[in-house]
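Quick heads-up: it's one chain on its own, the form predicted alone, in structure tokens.
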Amino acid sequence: MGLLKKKSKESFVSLIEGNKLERDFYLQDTIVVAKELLGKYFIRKYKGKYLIGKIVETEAYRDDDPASHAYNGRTRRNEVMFWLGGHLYVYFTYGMHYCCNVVTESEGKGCAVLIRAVEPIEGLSTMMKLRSFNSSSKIFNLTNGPAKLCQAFDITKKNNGDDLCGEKIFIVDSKIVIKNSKIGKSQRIGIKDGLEKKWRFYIKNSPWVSK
């Protein structure tokens, strides 16, 4: 952990401005867009720091998807779906957490990909205190689900249409390149419809994927 801490303040601002994924990255299929972010960072400007993730696990959703939000149409809860790829759709589930995911593809699709989990990269104090986390839990746990990402990275429905092309949130490409034999996929998890689709993305051996 703490891979960018032995950067310079200098060296990291230019890694942003030079790496910041453009509108086209998003535009890209659903599917390709879920593996090709394992290993980019998700950064959340807080407070006048970064908070930095290396994702690490994701999920795409279509259109077409039984599972997916956007299935039975536009709604006002799904509503930032249906934007232009790029945007952050975060919902509010189960009464209390919060999940945040990548639009992607075209105007008026429909589709998104779902961070599960990130491996905390800069910021960990940080992120243990919006967590409450206890300094004696397993740090694994601190971000390795999609509801506790969104904890640790402030993420609330305040931030459901953020352009991802901004500057409070968005993601950078790491220059890491994530081998397809690294790549596991699987079916997606809490889901009871499209079960068949192995549409679930992960970094193989990573211990901050969900478990």
Given for the second form:
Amino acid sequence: MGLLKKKSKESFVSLIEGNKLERDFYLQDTIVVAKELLGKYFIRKYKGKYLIGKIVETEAYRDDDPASHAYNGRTRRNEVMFWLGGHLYVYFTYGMHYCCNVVTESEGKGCAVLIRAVEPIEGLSTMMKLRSFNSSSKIFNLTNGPAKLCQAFDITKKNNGDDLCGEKIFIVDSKIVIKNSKIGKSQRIGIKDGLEKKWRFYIKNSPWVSK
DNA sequence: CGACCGATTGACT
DNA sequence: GTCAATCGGTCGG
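Given the form predicted alone above, produce the structure of the same protein in the form predicted together with the DNA.
Shown next: the complete complex, the earlier chain at its head.
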């Protein structure tokens, strides 16, 4: 735990350089990507600094899945879901929130993994500012939900379609292996269809998982 | 065009 | 526990 903790900024940079996930990772099966993203570091370069969160909760949305935005085919909104794996699909919902997904598999498929929660590792004070975080609130509320983490990482529609193999937003292999017995599984949150599929994955015992 | 509603959150009873 | 906020996407007429 906490590979990045207590390391200097230079150490962050060197750790990042060698371990950024490459295209092949995202081209894998969507369920595999959803599980393997657990424990990895979601990184956003923001105003010359790094915002870093350890991914602790994901949900898979597959092309043959009635709960997926892509189920009824390509539209302007879900266009990015059909791009090559490794792009960022950001959608706007409830008139005020953004949620971010990692596009998976091959071009034209329409699969993605929703990132639902991260454990903040670096850049906490910036995240708090971005969320206008009330210090009387429990710290877990900083990033324990898909729209919360988008706000904390300043991810909005301007990032829809960003390439995770680029420099702005990317994911780094933490070398932390989450054993299968430590991965919780459940139905996905907030959907009506596809409830029989247990495609929400989270790190058991992590206090940073959404409520 | 108008109506409906959402892969959510925060405030409040 | 309940519920309003708030607006772009989607779909039916």
